[in-house]
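The data below hold one chain only, encoded as C-alpha cells and taken in the form predicted alone.
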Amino acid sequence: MSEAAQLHMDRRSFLRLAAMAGGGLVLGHYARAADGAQIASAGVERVDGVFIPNAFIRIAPDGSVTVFSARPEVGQGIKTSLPMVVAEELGADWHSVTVVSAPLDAAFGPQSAGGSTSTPTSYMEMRRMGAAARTMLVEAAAQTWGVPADECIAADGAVRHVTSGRTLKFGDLVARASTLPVPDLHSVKLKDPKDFTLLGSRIGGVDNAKIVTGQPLFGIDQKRPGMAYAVYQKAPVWGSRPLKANLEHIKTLPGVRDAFIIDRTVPEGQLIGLVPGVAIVADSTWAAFSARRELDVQWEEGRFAKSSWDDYARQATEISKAAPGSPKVEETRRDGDVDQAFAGAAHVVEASYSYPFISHANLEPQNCLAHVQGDKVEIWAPTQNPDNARGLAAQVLGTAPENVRVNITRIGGGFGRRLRSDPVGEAVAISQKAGIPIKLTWDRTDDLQHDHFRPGGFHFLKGAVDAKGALSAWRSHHVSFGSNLGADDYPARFVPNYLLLNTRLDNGVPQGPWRAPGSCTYAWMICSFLDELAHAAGRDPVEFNLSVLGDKDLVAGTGKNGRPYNAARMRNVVRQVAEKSGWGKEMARGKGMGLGYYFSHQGYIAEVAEVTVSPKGVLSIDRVVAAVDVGSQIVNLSGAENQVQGSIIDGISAAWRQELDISQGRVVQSNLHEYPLLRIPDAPRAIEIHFLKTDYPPTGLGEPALPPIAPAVCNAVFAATGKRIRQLPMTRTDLSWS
C-alpha cells in the first residue's frame, strides 16, 4: 500500500487494511490515560474477525510487522526512532517492520511535533505498547505449547521455550493471540534496558530510500483530481487589507482561472489565521507565480506602515535609561540588595547585547491543499500541529472540526514554524469560493516576509565579581516584542542579588517559536556575558562558570513551572566538554576556544568551539565538541547524532549571518541571496559528540544542542581576537586584528 493511499481513507478502511486480509494482531490505544482495562473494552472492533483494540502494531501471518507513526516527521528522525522503540520492547526482527504514517486520528492520541517533545512524551508509551503485544504473543505460544509463559521469550520476530528449545514464529502465533485480553498496559513488564539490541544502534531513517528516489512524501508533493493551483498575495505591511486589485487583468493572463480578494481575518490566538490578501487560481503554480508578477494591488495600511528595526532600536537604548518603576518599566523579579552588591564589587561589566527577527528558512516552503466540499473539508498538509490546522481549517470554513479530515505528509523542515497553520487557512478559503480542490504554495518571498518570526531583541547588562572572583550580582533590562519576553532569569538561579526588568515594544510583527524559542537567543546573551565577568575576574572561563553552577545538585527553579534545575547534571557535561576538547591548551593569536553551555528542552548540553581569525578577519570554525546529556537512553544513534550535527550547524547559520531588516513596516529581504544561510564550506571542519548516559527519562534532541553554539563561537572569537560580539548577527562586527 503506498503512502499517498494511507493518506486518503476513513476509519474503518484504515483499520481493514492495518489487520489484512487473512487476519492479524493489531494492538494500539485511544487515549493516554486509558489503562489497558479501558483499551479492552472501548477500543475493540471487530474487522474480518480480527481483533483490533485499535491500530499501532499490526502483525500478519506470514510474520511482517507494520508500526503505524502517528507524529509529524518533520526531519527529526521520530518516524524512525518510536517505532524502534516500539519493536525493541516486542521483540521484532527490524528487517521485518514496516513503518506507516497514521492519518490524524484521537485513536492515536496527541499527534502534534514541537518543542522536542515527541521523545519524552512517548518513549514509555511505546514500550508499553511493545511490551503489551510481546505479552500476548508470549501467551499465545506458551498456550500452544502448554507450558508456563514465563518459560518463553521474544526476539528476532519469534517466540523460544527456553527449556526445550522449541520456537513459533510471530505470524504463527497470530491467531491465537488475537483471541486474548489485552493486558493492562501500566502493568506489563519492560525489558531491562541492559537487554536492549535495537536502542542505541545505528538506523538509516526508514524513509531515506523514498527521499533520494523523489517519492511524493512531502506535503508540496501532493496531488488530487480535478485540483487548480493557487497563490496568496498578502499585504507587505502586517496588519494591512486590499483595497482594490486589477483582478480582470489578471483572470486574462495564460493559465489562470481566476483571481479574487478574500477581506477577512481569523485569528489564532496570538499569532495569524487567516489575513486578507489577493487569491490567483490557476492551472499550475507557475502560472498562478507568473500571475502575480502583474498583480497591483492598493493596500489599506495599518498602524505600523512606518515601523523599522531602526526605530526599535532607538526606542530600546531610550528605555534602558529609565529607573525600574518607570511606566515603560516592568520588574519582573528582584533578588538580595542588587544596589549594594554592585557598590560593593571588585569589578562591574555593563555591556548591551541585541539581536535581529530572523525567519524560519523552511526547505519546504509553506503549502497546503484543500479540498472543500460543502461544511467539509480535506486537507493535506505539513504541519507540525494537525490539531491546530483542524481547527483553522473548522473556524475558515465556519463549520465543526469534526467535518474536517487532515492528512499529515512528511515535512521538510519546521522549526516551530509549521505549530501554526496560517496556509491552512488560506487554501481552505481559497478552495471554498473556487469550489474545487486547490493546492496553495507560497514562494521564498512569501515565506521570508509573512513568517513567524524569532523575535528581536535588547539586553541591557550589570554584572559584578567580588572580590574573591564570584559572580556576586546581576542586572538585565530586556527589551523586546512579546512573545518572548521575561524568560531570560537563568542567572537567578546562581547569584545571590539579581534584578530582572523587561519591557514590551508596540509592533505589530507576526512571531512564533523559533528552534529552541527563547534558549535560542538568552544562550549567547548569558553564556557570552559570564564570559565577560570570568575574565574581568581573572580566571579561566570553564573553572569560573563551574564555579557559578555551585555544588548543589539541584536548584531551585525559576519561572512559571519552577522547577528544579539539575546543577549537577550541567557541571558533568561542562567537565565533559572540557576534557574531550583539550581546554586550555596554549594557542596561537588569531585561534582560540570558547564555552557554551545551556539547559534547554530538558537537555543539558556544552559545547567548546575552536576557532581561527585571520588577521583581516576571515572567521573559520575549525572544530566544535558537544557533551550531551538527554537521559538514559539514546534510541537511534544514527538519528542522535544528525540532530546534534544539525542544531550546531543551524545555530551557526543563525548567528553568523541570518537577520531580517524591518523598514516601513515590512521584511526587506526578499530572497536567499539577500538573506545568507550557512554554506559547506563556512561549516565547522569537524563536529565531535559525546553523548552521557544519565539516570533520567529520555528527552529529545531536536533542539538542546542549538543554544550553546553562539555563545561557544563568540567566546573562541573573543579568544581569537579580544574582539567582542554583542550584535547578531555576527557579520556586524568587525573581527579584524593586529
Second form
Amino acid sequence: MSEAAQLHMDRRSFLRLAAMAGGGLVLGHYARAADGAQIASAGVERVDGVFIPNAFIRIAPDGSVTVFSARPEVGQGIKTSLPMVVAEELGADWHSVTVVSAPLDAAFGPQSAGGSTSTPTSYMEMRRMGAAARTMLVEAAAQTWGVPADECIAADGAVRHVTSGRTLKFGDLVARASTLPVPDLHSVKLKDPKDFTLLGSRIGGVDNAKIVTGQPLFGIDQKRPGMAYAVYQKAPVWGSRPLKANLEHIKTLPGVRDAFIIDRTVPEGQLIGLVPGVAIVADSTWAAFSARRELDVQWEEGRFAKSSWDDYARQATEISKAAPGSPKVEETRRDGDVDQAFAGAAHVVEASYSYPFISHANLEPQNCLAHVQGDKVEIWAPTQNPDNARGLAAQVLGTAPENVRVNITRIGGGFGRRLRSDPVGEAVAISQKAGIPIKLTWDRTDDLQHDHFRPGGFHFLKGAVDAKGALSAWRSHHVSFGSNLGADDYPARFVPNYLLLNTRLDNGVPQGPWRAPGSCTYAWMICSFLDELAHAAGRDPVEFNLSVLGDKDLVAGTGKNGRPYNAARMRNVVRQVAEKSGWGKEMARGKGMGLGYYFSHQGYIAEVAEVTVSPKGVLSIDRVVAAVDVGSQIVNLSGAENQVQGSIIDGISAAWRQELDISQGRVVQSNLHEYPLLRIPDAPRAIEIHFLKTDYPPTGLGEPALPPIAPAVCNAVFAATGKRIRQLPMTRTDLSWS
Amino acid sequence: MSKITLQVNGRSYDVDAAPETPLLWVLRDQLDLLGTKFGCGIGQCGACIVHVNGAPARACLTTVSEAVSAKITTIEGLSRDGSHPLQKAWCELDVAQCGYCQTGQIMSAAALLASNPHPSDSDIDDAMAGNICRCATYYRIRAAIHRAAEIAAGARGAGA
Ligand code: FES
Ligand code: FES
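Show the other one: the form predicted together with its partner chain, since we just had the form predicted alone.
Zooming out: every chain and molecule, the one shown earlier first.
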C-alpha cells in the first residue's frame, strides 16, 4: 500500500489520535486538535489495539513502531533524522521503525521546512515525545513484574528489568501502556546524551529503497482518478497580464480539453501568489505542452518592461557615488570615523563586488495536483510550507482554511523555492474552473523564468589596515533589489571604524529565499574583501582573520533585535580548518588554498578550498576541508555529512557558472543549456568534514555550510594566480596566468 | 493518435499516442512508470534516462515511434526487487538527498558498469556528466559506483 493510501485509510483513526493529542499533550504546539477545537478529555486512546502515546508515535502489538514525520522532506534528511530522535528516546529498535509522512495537521505542530530551523525547534520536542512513550512502556513493564520502574530500562524495542534480567518486548506492553496516563512532557525524564546509541551514527534515508527503485514519491508523480493535465503560461514580464489569446485555436488541438485566461484582480505589480496567465487543460502532459507551443498571447506589459541587468548595474554604480544622507542612501550603521581612519591608514583598498540573479533550479519542476469540489479542495504538493499552501488555496477558492486538505509529498529539491506556493494557487484555480482533479506541471522554462530568484547585488567597498597591519576601517555600500545587509552583519562590531550604507533599487523582479538567504552572497563578498585586506597588510589570511575575530568570546548584538556572535566558536573552527587542511604549506604556482568562514543559521563553519588553475585559466577544485560547529549533537552522521558535502558543491555550482540575465524586463535564459549547473567532473575530488562537538544546542545543517565555500574557492584562486574574482559567476574573470 | 506497441521491462504494452510523443510522457502518464523523471525536456539533465536495447537513452528526446520494437528498460525493470548492485550501493552509501535525479543516475551508471565493470574516477566522470544532481550528491555517486563494482565483482566471484 502506498504511504498516501495508508494515510487515507487511517484517516479516521488519525483524527482520533489527533484529537487525543490535542487533549493529552501539553506542549504549546501540540495543544490544538486537527479540527482546531480544544479537546477536553486527556489521556491515551487505543486504536485497534495500537498504543498511541502522542501524535508522533504508534506501537502495534507485534512491536512495530510507526513514527510520523511532520516536516516536509526536501533532501535535507529530516524525515530520517527527527524520527531517529524519537526512536532514540523511545529505546526502539530502528529496524522495526516505519516512518510515515504526516499530512498538514495542527496536531503535529510547526510543519514548514526552511531556514534550517527544523532541528533546533523540534529536537527537544521529539526527544520528549519519545521519552513520554518510553516512560509509559517502562511503567507498564514494572507493573507487570511488580518492581520499581527505575529498575527497568528500555532499549532495542524491549524493556529489561536490570536486576533480574527479565525482558518484555514493546509489543507485549502496548495493552497495558495504553491504560496509563501520559506523563507531563515538560518534566518527562530524558536520556543522558552519553547513553545515546542511535544518534550520531550513520543511518540511511528512510525512503532510500523506494528512491532507488523509482517509486512515485514526488509531487509530480501523484495521480487521481479522472484527472487531467494542465500547463499555465504567465507573462514573460513579471507582474503583467494577458489581454487576449488564441484560445479557440488551442481548443482544437489534439488532446486539449479547455483553455482559458485566469485574470483575477490582483494588486498592480503583484509578483507572488496566483498571478494572471493562460491555462491549457489536456489529456496528457505532452498534449498540454504541445498545445502551448502554439499559444499566442497578447500581454499588457507593465512599467518594468524595459528593465535590464545592465541598466540596474549602471544605476548601482551611480548611486554608489552618493554621499551618506543622500536620497535613497540609508545609513544602517556607523561606528567611529571611517574617513579619519582612511586618512591615517597604512593601506587602503577599494573594490566593487557584484553577483547576478540566480534560480533555485529544483530538479523537480514546480507542480501541484489539486481537486476542487465545491468549496473544498484537496491538494498534493511538494511544498516546504504546507501552511502557506493551504492559505493560498483557501484564498484562491474563497473558502476557509479548514476546507483545504494538504498532502505533503516528497520534494525534488527545495532550497527555499517551495516556501512559496504559486503553483498550488494556479492548480486550484484551474481545477475550480475545470471541475476535475488537475495536475499542473511547469516546464523548465517556467521554472527558470518564474522563479522567486536569489537576488543579484552590488557592494562598493573601501577598507583599511593600519601601520600594525590591523583592520582599521570598513566602508560598505550595498545596492540591492530587496533586502540589504543588516546592522550586525559581519564584520560589523569587529572593526573600530565601520560605515554601512544601503540602497534598494526600484525593480519588478520576484525574489525569494535561496539556500542561506543573504549569507549565500554576503559571505563571498565579506571573506573575499577580508582576504584582499590581509594581503594588503602582508599578513597570512588565517592569522589576519583570527586577529579580526579578536579576543572576546561572545560579542553582543546591537540593539533589541541584535544577534550575538560567538567569536570563540568561530575562532575554533577557523583554527581547526587551518590545521586539518595543512594551511601554510608550500604550493607550486597555479595551486593555492583559500579560507572562507561564516556564521549563519546558528552554525559556525569554516572551509578551506585547495585549487589548481592551469596557465590557460582552467580551474579545478581539488579538495575542500570543512570544520563545522552545529552544537552538541550530530543527529544522523550520514545525513549531516551529506548536507555539508552537498552545500559545498552547491555553493561552488552557484558561484562558478550560474547567471540569469535580465533584458526587456524578462529572463533571457530558457533552459538548462543556457544555465549550467555543476556536473560531476567539476565536483571536488576530496571533501573532508570535521564536526566539533560543543556545549551548544544542536542546530540545522541544510544551509550554513554553503556560504563559506565561494570565498574559500575565490581566495584560493587568488593564492594560485594572483587573480582576484570580484564578480560572479566566476567565469566572468579570466584566470589565465603565465 | 496511433496504436503503438512498446516492450517495457519485459512486458508488452499497447498504447495510443501520436508517433512524435516523447517516450517519457508515455511511460509516466500512460504506463504509470513514474520512476523516469522529467527535469528539462531537452536532453540536459539526465533525469529521464532509460535503456533502449541496453544503451542509455534520454526518454524526453526519444519518440515512441523510435522506441517501437526496441527493448526498453526503466528503473522499475532494472531489478525485480531493488537488488541490482547499484541499488544496493546507493542505499549502503546513502547517496540520495531529495532523490529526484537518482533513478536517472542509476540508469546511467548501470549502462557504464555493463560495459566497464571497474571504472576509474575519470571513467565515471565521463559516463555520468550527462546527469545533473541539483542537490550535488556527486561525491557519493562516485563512491557508490565504485562500491557497486565491488558488489558485482563479489557476486561474480561467488557465482564462479
Ligand atoms: S528530462 Fe530528459 S534530459 Fe532532462
Ligand atoms: S538528489 Fe536531489 S537532484 Fe540529485
